[in-house]
Structures are given as C-alpha cells and as structure tokens.
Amino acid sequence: MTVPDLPDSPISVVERETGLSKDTLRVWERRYGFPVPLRDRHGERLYPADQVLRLRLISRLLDRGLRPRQVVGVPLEELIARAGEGDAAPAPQARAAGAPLFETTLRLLRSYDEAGLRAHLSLALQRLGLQRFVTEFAAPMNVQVGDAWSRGEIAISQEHLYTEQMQHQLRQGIGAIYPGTNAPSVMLTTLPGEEHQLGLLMAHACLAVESTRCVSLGVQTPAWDIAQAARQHGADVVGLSFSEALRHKSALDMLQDLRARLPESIEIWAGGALCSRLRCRPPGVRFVSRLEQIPPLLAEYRERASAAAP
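Using the sequence just given, produce the structure of the chain by itself, in the form predicted on its own.
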C-alpha cells in the first residue's frame, strides 16, 4: 500500500494519535528495535509517516488482547491483514443496504466535500429511518472509516469530518423523536479518558426509537458524579460507551469503581468496541456488544420490572 506523504511527527503527536505512551515507545525502541525515530537538530525524536501508521495498527491490535512481542516489529502488510481479521462483518442485509452508501461516503470524505457528505448522510437517514440508519449503515461505516484511517488511506482530519457529520445526523434524528416515557430511565455517558461521543449517540438513537427515557451527560463524567446524577434523576440504568481508545485495565478499574458507588437497583449497561474484547468482566455489569441487542435487552428489563411490580 502507499504510505501518505506526511511530515515526520514528534513523539507527543504520536502519543496522541496512537494512544501509546512516550515511555512505551521508548521501551519498544530499546527492546524490539522498533520504532526507529529520526532526530531533529535538538536531538528530539521524530517519527516518519510509515512508522506512525504501523504504530496505529499495533495499538489497535493491542486493544484486541495481543501482546507487544506478537506485533511490534511485524511488517506493515501483515499488520494490516491482522487488523482486518477481528472486524465483525456487517449482516447480509446491512451489506445490501449499505454498500453504495459506504462507497459514496468514502468518496465524499476523501474529497473533503463537507456539504455533499452532510446531504448524503441526511438522505440516508431519511430513507432508512433512524433504527436502520444506525445499525445497518452507521455502525459498519464507522468500521470502514476507522480501517481507512488506520491504514493511512484517509487523514485524521477526514476522520474528524466524518465523525462530526455523523454526530450531527444522529442528533437530528434523536431530536425528531418525541421524548420517551417508557421504562427504564437510562442515563448515558462515558467515563474519564473516553472522549468519543459517536458510540454514545448511536446507543441513544436506538433507545429513543424504543421510547425509552434517556438523559445524556455527554462524555468523560467521573464515577462519583455519575453515581450522584443517577440517584438525583432516578435512573434505572447507567449506559456507558467504550471505544478501542481506552485501555482494558482502565476501563475495568473504572467500571468496578462505578459499580461499587451505585446501588444494586441501578443497572450498568456497557457497550462499544472495547467491551467485546474484554476478557475479564466485572459482576453487576451487562455488556452489549452490538446495537441490535438493545431492543431485546429493553424487553427483558421491562418483563422483569412487570413481574416485580405488586
């Protein structure tokens, strides 16, 4: 594949783009002989574009549970192949509905056509309806955009453009639905360190379609604040979204902390790309690996609540 012709990146930029700490990069440099940074005139490390691309892919594979010794130093093409192995393929009906939409989205994205992209996504939302837009188009499209970014086929600015436009459409779709009144009352947020809001909005959309009462706190809410807000709002469920950007141990530690702060009567539902890869799962937390699980999960909750009612 062709590596983008980009300027060399200082270690602070590499840390921000890959999620790999400066200390980790330095340790790998000594232990595995990769990465191999250049030096500027002050002796500071500079990382060529091809190495940054490999580090992005390595970071993604580490989030899936691989060890550094299994991926650090592996050739680029092999990293690309491994990174693609773990991505869940969209269902056949999603592929049929979304294939032309996917191609057009990437074409508009590569040309930085913001107006065209917004119009294209808006039309897709109108044609599919909010539920299908989320599950059949947005979810697999997110994977394609993430893959394209990891392989260096689109710039981070293009990935940000996509995210902003998709979030705009989801907010529009949610806003067009009359606020739900059905149980459970779900409070949505992310924990500190998880700044990605797209997954949260997608879950909100699926809940809104089911007439669920939702309160969104946005992103990066501390556990103690979530617990206080959940009590004050009378929430039945706290819904959390986790992308692959958050480290496994951090996610588990914060989930355990939040679970300890909440009464047993308030459930925790955790979803997102990271959750499907967690090997250790704290008790008292329901994991939702796919958005299609939300309707049956709500039905199950309502059935339990009805059975418990006097």
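Based on the form predicted on its own presented above, generate the structure block for the form predicted together with another copy of the chain.
What follows is just the one chain, with no partners and no other molecules.
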C-alpha cells in the first residue's frame, strides 16, 4: 500500500511539491493534528513520503473548492472516494461534437503517446475548425482530463502532457489565421498568480476567428503594467482569463485595482471558470462565463461602435 524507497522530505520540499506554504503546513499540524512529520536531529520537520502524497491529494481537493476542515483530518482512502464523488452533473457536454474523441484522447495520454496525441488533436482541429474545436472539444476535454486526474486515472505528468499538446495545437490554429484588423483591439493576459495558459489561448482563438485585433501578453502580468500597456497601445478592451484555481479574494482585488487604473473608455472582459462561481461582481467589468458568449459580445461591441461613430 505505501510507496517504499522514498526518502523523507524537509518542509521546503513539501512546500514545492504540494503548493502548500510552510506557514500553512505548520498551522495545520497545530490545528488538525495532520500532517505529523518526523524530526531530524536538529528538531526540523521531515515528512514521510506517504504524508506528502496525502498532502498533494488534499491540495488538489482544495483547488476544487472543498474546505480544509473537511479533508485535512480524514484518512487517505476516504479522500480518494470523495475525490470521485464531487464530479456529479457531467451531462451538459455529452452532446458536444467532440464527445466521441474524449476516450481516445485519454487512452493516448495513458500511454504517453505524444505522436499519436498530436495526430489526434490535429485531426480534430482540421475536422471541426478552430471555433468548434475550442468550444466543443478543447473546453469539455479540459474538464474530462481534470476529472480523470482527480479520480486517479491519470498522473499529473499525463495532465501536463495533455496541456502541452493542446496548447501546441491551439497555437497552430491561431497562427494559421492572418492577423485580424477589426475592432475592438483586445489586449489579452492574466493577472499574477494565474498561470494557466489554456484558458487564455482558447479565448484568443475565439477572438481570432472573428478577425479581432489581439495582442496577447501571456500569463501573469501585474495590474499596473497591464494598465500602462493598454493605455500606451490604445487598446479598446483588456481581456483577462481566470481559472478555477485562482483565489477569489486576490483576484477580485487586482481586478478592481486594474479597473481603477484604466480610463472608462477601455472595457474589461473577464472570462474563465472562476467567473461562474463568483458572487460579488465589481462594476465596470464584463463577465464572460462561457466561450460561446464571445461572438455575440463582439457583435454587440461592433454595433455600439458603429452607432457611436458615424
């Protein structure tokens, strides 16, 4: 049951491998009685491999929205069972055009078949076209892969492989489009702390197929720099992507901060999985909870613009 031959880890290594800060690890030990690391001869913490494994699982469950009190104290087996049950309501995307391709993708991932995966995704892209590839295949597939991971069916490394290949394919698709010149001019990026590129790329693709003028800054641009760049470049819209992993509070803070730094004339469009779970929505920001909303949003913007101009 336990993994043998793995060495005990000092707290810095556990922080790196689980993403839980040293402070958090220490305070959990005090409050919940877990983890219970050994100590080396100088009194410093040494975490056995099985506890690190359990912490990694806990960390992932927290990202899914569970609360520490519900998961930190409980034994490993129960955690694994609970990891599966949160995935109710998988129905909506079952009708997507990409659905038959899901199982094949997972099979290729399991065997680390990079060439096969590349061919598979490339075919899907060509068959569906970039627009439908994104909305009907990539978006639901991301969810499938995340679920497969939390059920223990695929490893982290296989999720990484998927992300890498999908990113590759999306960039191929975007790169094949002649640079757009239509309004609005959109500056795309994510705020610091949000390192998921896939959401940003999917949005980029949806904008590019409508021939929108896009400038992507990649991930993690500080709010101050976004504001400066948007003003200097004369962007009409700043587009931000939020994955569900990002912490609500800091995300909203930065969003409001950015809104305050930008002139009224520059709109903010915020998209991604986080948006659908958001309660308080700061004014002056347009929330886009689904990729399908992008085309009508663009149409509306262009309507407004042409009504104002002539």
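Since the structure is predicted, the reported quantities are computational estimates derived from the model, not experimental observations. Positions refer to the first chain, counted from 1. For clarity, a rigid core is taken as the largest C-alpha set superposing within 1.5 Å between two forms.
Core-superposed comparison between these two forms: CA of Ile266 displaced by less than 2 Å.
Gln293 shows a C-alpha shift below 2 Å between these two forms [criterion: core-superposed Cα displacement of 2 Å]. After superposition on the rigid core, displacement of the C-alpha of Lys22 between these two forms amounts to 2 Å or more. Superposing the two forms on their core, we find that the Cα atom of Asp50 is displaced by 8.9 Å between these two forms.
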